[in-house]
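Quick heads-up: it's one chain on its own, the form predicted alone, in structure tokens.
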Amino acid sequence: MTATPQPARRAARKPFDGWRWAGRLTILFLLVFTVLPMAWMVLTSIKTQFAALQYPPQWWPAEPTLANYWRLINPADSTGREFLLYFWNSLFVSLTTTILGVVVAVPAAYAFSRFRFPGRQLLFFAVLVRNMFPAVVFLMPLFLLMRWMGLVNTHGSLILTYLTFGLPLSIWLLKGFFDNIPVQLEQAARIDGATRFQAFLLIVMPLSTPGIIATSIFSFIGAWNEYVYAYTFLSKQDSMTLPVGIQRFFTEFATDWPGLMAATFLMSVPVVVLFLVLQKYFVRALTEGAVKH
């Protein structure tokens, strides 16, 4: 007796899925406005001015060159002397800010994590209400404030003023990481002998780690990126960071689209870099912040 073969069954249709295809077509509508105007940077950053500025547009140069990035690195032309002073400058205050934020935030976020004292919680909401504010609200006081101090045209002025930004931030980042530690551990330190510093450091720093290198990569990326406060406080060329430098590339008769957005690429380097090398870090600091042990 031999089987008889049955006829394949016909898949199944699924059902129109319209909040799938609702949300793939919101991630392609952000591609396309995140990735179109990076991609735009880059081509007209290898265009002569002459095809910048040619109408119609043409996405491809016909003679691409990286003479404008030249012009920006090389210390012996004007433009260039000019773009790395801009750039050192950033580079030194967004550091600066960034090692003296984590220094402050660290200790005060683990005193609002681990220590029960009058008023915590009214003193860490009055951290939080310094964000909820504009940050122009705050302009003309501090510059008034960085003139009476004799920082205006300093770095110093952007530095202080990028910490009292950045600070609120970071210490209620750090703190939901040092919540997520369990005490028990820093007891167990203790009692085998471990003053409370010790435990703090040896017990609570390697495992908050992921989480002050993302707070770290934020106040970076806020310190690197700012513009008003920067184009307030400081008028003296020496002193120009980035954001602000970048503007001589517009003049009174025409505006050097290349070399602006060479710059413009030469810029988002720094901050590309630093996320790509600690990535595995930013994501861990993520996941961990979204899970409570």
Second form
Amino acid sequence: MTATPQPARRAARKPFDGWRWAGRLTILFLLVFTVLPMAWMVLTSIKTQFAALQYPPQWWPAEPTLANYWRLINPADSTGREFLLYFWNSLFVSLTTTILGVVVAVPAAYAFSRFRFPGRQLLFFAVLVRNMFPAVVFLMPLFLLMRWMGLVNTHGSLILTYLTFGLPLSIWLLKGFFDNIPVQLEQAARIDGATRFQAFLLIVMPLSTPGIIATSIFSFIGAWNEYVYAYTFLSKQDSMTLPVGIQRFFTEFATDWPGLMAATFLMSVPVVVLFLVLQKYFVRALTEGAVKH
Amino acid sequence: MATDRNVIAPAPALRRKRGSILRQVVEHRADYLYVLPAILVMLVVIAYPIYYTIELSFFKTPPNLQMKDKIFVGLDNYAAILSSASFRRVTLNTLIWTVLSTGFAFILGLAAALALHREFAGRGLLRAILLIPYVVSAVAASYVWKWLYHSDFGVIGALSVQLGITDRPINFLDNTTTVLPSLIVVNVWKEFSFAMVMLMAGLQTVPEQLLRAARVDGANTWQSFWHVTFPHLRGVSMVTVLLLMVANFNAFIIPWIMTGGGPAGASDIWITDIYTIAFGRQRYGVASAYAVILFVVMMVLGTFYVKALTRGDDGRAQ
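After the form predicted alone, can we look at the form predicted in complex with the partner chain?
Starting with the chain above, the whole complex follows.
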């Protein structure tokens, strides 16, 4: 007789769901783990040098200041001139790489998706496998090649080498997007008298705009964050990109942690903004191909 | 098989398809135009470097890098690496670094994906926040964590003292026992959300009916995860683990900027070791041989990788 009222009572006071709580705790832990370092970067960047070097640390800046940022973006200041130059260099190299890479990758990806020409398998294998190899394998010969071509210390060397990782990745991502566009659409256009190239240009390209955007973000972020080649090829200040240039802040002002944190923050802004705005495409590109049935 | 060609191309073209390779190439010559620019670029910046690395690995290269003065030494460079005193230690570091980074990033990513699978308000925002470290440059991440780990003013050391975990701040990066784990934490921070995104996408392919059927049959949460969800995630998990492994094995920036492989080589891995040999000591020949060994290891991984990635590709080609 005691068994009958029990279900009613259990429904009234929600049963403790261990899994749901485990999920919440996991999210809380990951959020703290992810956000704290970034928060500390921002908090340090608005401290004075004196406030940053205190023990125990000032958790909240007593006198918050934007002086560290102002120094970096002020063209009248020598630090600012340097930082702005690196920033501009990074922007130029990343944009050029992205545009060049996509222009070359789009037709190639289309061919891999639609045509079955001899050697296709082998070529595609090469494209895929490239992503496996570290920059270091390519670094020595490319350094010698760039020296021979007189491109060391120029942006040309970076743009050319960034294609080593940008191109295979772009081709792979774009192929995934093209695969998802029904061939019938092109066939219809062909029957209406379009050439194959016209069908590609007028039907496939517009439909794969999201894919092209996603690929461009990937290329841009990859180029913006690239360090190893830039670190090896560039020794003159004029041509340095941000990831390399930022080291100079570190060595020049050996203890200027607030300044360095401000610089890393500004360096992260473009990619984070780009990512947040185009997040949907970014995530799609990341998972495209990996989760097909 | 090239669907649009079969429908549109005239019948004679179909018959000609059964010709020699050469004939096929001639027949498909227009197709190559699309791939040609990519092939040209890849020949210069990918094929040539690979060839040249292999060639250099058999030569002793002069310190001034005048490559016309290089001397053929056969397999000496390979012998030099494999017998060097530090090789074994660096290899062990590389294994620890790769396996632990991959393992933790995958487990955290899986936990996050499962926790975020249920719809709730703010889920998208949460996913975006967790993904930021993956997008931010490894250089920026390295400096931020170097500051967090700072021996005198680092917030982690100060926190562990205030919470009573240690008596005084730990010198995370200058200590041979703590340096590698400390770097692995940074690496996991940087990339666990990659696994999260992949696995979230994978979770969406698990059929709802199967989960419901399992519940009806009396399976608890763990059983339905283990018997229904997990088998469906196997494909995505394999690709994710492989990609993470490759990325970690090839990692350079975090160890290089945070410690430069030190102290006393305690955080040196293959990649940083190769870089030091090539650009620190100008021994290109030895470094090239080292790179070729790495190349071979990657080829083994690469076979799995390509298999995992092209799964289903031939199905579409039919």
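Whichever C-alpha set is largest while still superposing within 1.5 Å between the two forms counts as the rigid core. This one's a predicted model, so the numbers in the text were calculated from it and none came from an experiment. Positions refer to the first chain, counted from 1.
Novice: Verify the C-alpha shift of L66 between these two forms: is it 2 Å or more after superposing the core?
Specialist: No.
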